Amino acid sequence: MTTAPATPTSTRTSTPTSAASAEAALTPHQDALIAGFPFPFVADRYRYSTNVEPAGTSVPTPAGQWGAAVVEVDVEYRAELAERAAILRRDPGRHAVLPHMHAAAWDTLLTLLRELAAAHPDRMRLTRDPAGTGARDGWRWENDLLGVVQEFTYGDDTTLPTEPLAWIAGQVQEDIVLLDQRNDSLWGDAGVVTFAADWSFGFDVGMSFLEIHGPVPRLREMGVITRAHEFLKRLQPHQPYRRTNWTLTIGRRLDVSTELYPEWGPDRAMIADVDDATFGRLVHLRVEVQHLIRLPESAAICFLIRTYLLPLEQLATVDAWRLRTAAVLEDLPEDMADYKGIIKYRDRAAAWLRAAGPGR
């Protein structure tokens, strides 16, 4: 497992000194989590853009760095995999494959394995040929973090437990939504989604790029969307890109899809009525790594989704993220606001930012 970069604690508050009085010193688990965390803003005033960059370069932050790799390890993995494969279980729609993805749902599985046999060589292993026969389809998988050794013939199903996308995603943390582009349009013809926020793969697949981003407010008139639909029409392989994007979220919880809204969204008013250190404790910055891969045999676009979690308590022991964060919740209109699903607490959330300074 990756382990993640050292923590420097000139930037750091010693303690935890909200308002709310957060939590006393933080674990390793959450100091990992803090040191690897995609921290959005790059300015106190947040707008939609499409924000790309290509990827695979680390970006420095106060407390650590991420984005070195295209599909990142951290110490919440073998979690995050069992639950997606428990909501699987419960939900086998969050899956889909339209059948004309077969091959690019073997193009994501071979692009995936790369991409992590690439970044944690000591903890997992991609072999061609592994008998040595010069059968250039076979293939073997190891990873030492689940404990799976896969040998597969590439294309033939019958050599994995379980359809190629589904199997995937049993080895990343990132959902993933591949696209298959014709008639000059892209669409959601595929994927495997278990941590949607506030959204259904099961209704979305089979749409058009253009029809899934059409309820975001300003998109359309900004000509933010369509810029974002010819660029990712224009993607050449191995040349990966990233974006960011990012919402609040009431507790851990990384499935706040909308199947599962009677569950989550009376979070929403309950908010309201919590004290100060249960609300630090509770909402959490919620921000989603995408990655936009063109495919090398398929020409699909693989458009990888992963979700981080920061609950404010922890959030706020980085200086410059708790003021930040503060100033771009009081700039954000009210019609993106209520978007995102917060606009019932993002003022609060505000103000007990800016009252966990240090020495308060």
Given for the second form:
Amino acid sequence: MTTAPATPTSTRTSTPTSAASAEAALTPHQDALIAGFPFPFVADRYRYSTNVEPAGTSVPTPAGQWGAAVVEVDVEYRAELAERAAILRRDPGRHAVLPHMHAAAWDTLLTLLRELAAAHPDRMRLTRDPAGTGARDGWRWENDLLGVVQEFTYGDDTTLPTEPLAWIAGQVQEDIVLLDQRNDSLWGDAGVVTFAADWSFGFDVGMSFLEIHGPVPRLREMGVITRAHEFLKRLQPHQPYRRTNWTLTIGRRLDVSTELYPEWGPDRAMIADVDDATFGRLVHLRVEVQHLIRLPESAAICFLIRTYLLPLEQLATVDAWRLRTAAVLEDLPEDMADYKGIIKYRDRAAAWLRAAGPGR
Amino acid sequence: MIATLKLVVTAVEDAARDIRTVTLATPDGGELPSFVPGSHLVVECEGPANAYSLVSDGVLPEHYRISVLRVPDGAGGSRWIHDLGVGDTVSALPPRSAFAPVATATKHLLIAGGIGVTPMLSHLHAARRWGRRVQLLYAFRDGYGAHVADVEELVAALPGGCVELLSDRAALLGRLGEVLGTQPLGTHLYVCGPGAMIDAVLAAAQAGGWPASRLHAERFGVDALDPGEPFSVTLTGSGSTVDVPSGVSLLDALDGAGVAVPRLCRQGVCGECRIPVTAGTPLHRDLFLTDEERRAGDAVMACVSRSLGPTLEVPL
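Having seen the form predicted alone, please provide the structure of the form predicted together with its partner chain.
Following is the full complex, with the preceding chain placed first.
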């Protein structure tokens, strides 16, 4: 946990930044994304830590709030789910459920539907025993945003159009990884991950939690990952936790998986040659809100990764965010910047943010 | 941090001699939190909070059910439960999991002694839902066989499932050699019952070449820890010293000195009351710390553990 000052008091400036001054005013869609953006930095310095906290509490920001619900639905909901479906059609390897994770997949489905229905009762409803016959494993899901009405029997795959984990991944914007716990370790044995930030779920599936995190610099030396491992092994149902992670991404590109490296990798060199206005439009702060849930029936751990992207030109409209992000990027050690894949342009990103102040 | 559940007793039944099954529900009859097979409910009895294995199905249940053996010379929790009547209210913490089935197991071998059958019931409910392969050995003294019809009904619905009822511990141990030697590869063993019976089963399995990673024991309930030697604890934060007499837990001694330590189960299972140790050697009696953490000797579970030497130093 960090010992950071409270949220900065400055509020959002309406003055367009110099780089964005030629742009039109923000659209209501962009405003909504800024208002819900989970700005991750609580200090001017960022290092890895086991930064977990209880989930479900709202975090106020200068632009709005985030974090009230475990599963958030925002203005990108339909677009992101359509993108996930297209990715899965192209590359089915983004989805895997090892045979022993069948019960955990159903557990995830029911857990996430309940979260959605509780957070969005006006648009989503989950009804038990809809026929009123006393069949307690019978359920009906209604999702007005997608126009979906689905009846199913808990545990019976034949009552769904697809495998249950794939099906629930079509109802939430979050990527999902399920960890089985056995022999005092956690194993990444199931998931649907279409929006990976420079990793490959298909490569990692079946690995242990410690193996998956092996490549991250500093984590092992600092004991961060072993502490996280111990924490997760003790996690109990009905007490979800969350943490944030971040990097920079070029373009509003959710799928920066290892599989697609030939498509997005060259952007890291390309970005050096664009003008300042294009730089501010293309470079995004990418934030993951990760939820950690001990599934209440199967005892697997459900790891949810929700990805938010905000271009620097919009980030800079909130002055406190602009200054803090610049400070974090300036201070970030080389090995961490290298691992995050931002070493070639993080100095320019920091300088761009410094120069983008109001009154310019 | 965790909301306490307010529950109402909706039924009380005698499950066997000295064993009472209590059914609990929310006052409005709504859904209760799901639970992992093998979970226990920590019930706030008058005085101590006691953990009881749930014997019902765990998927968004409309009730929780516990079966409690009356222990006349126990701390009083079981007597308090036995005095409950329909309509009485009970406070409990949401179910906690510490004895879950292993998802990769090819087969689940459940071994229960007496009231130790209770966590096996939720294992069997889940096994039926997910079509798991199960064998149950259940030993109990004449008259004390709780839930016999329930386990037979649950196992009958499973392909290849079988229940063997045994008259006592000697019969169980006599049967064990053959059962342990004829399991398919990938079988996991789960045992719950009196401490001596658990120890005997685990020893037989180890002697038979079973790896420790395939053996799971639930030690709740009937065995009280011995009162232990007296010691004193030095609090470096306040500079004071607190005596911990024989029969008094470190947790209670700290309470008496006005030092609040979080706690839930008070049985060395949940991990809430872990406190750091800066000098002295803990006598670990919990089921929470790993072997490595025990060897490190820099933390102790205040509810059950004590000191090997005359003093322990903690930074509180």
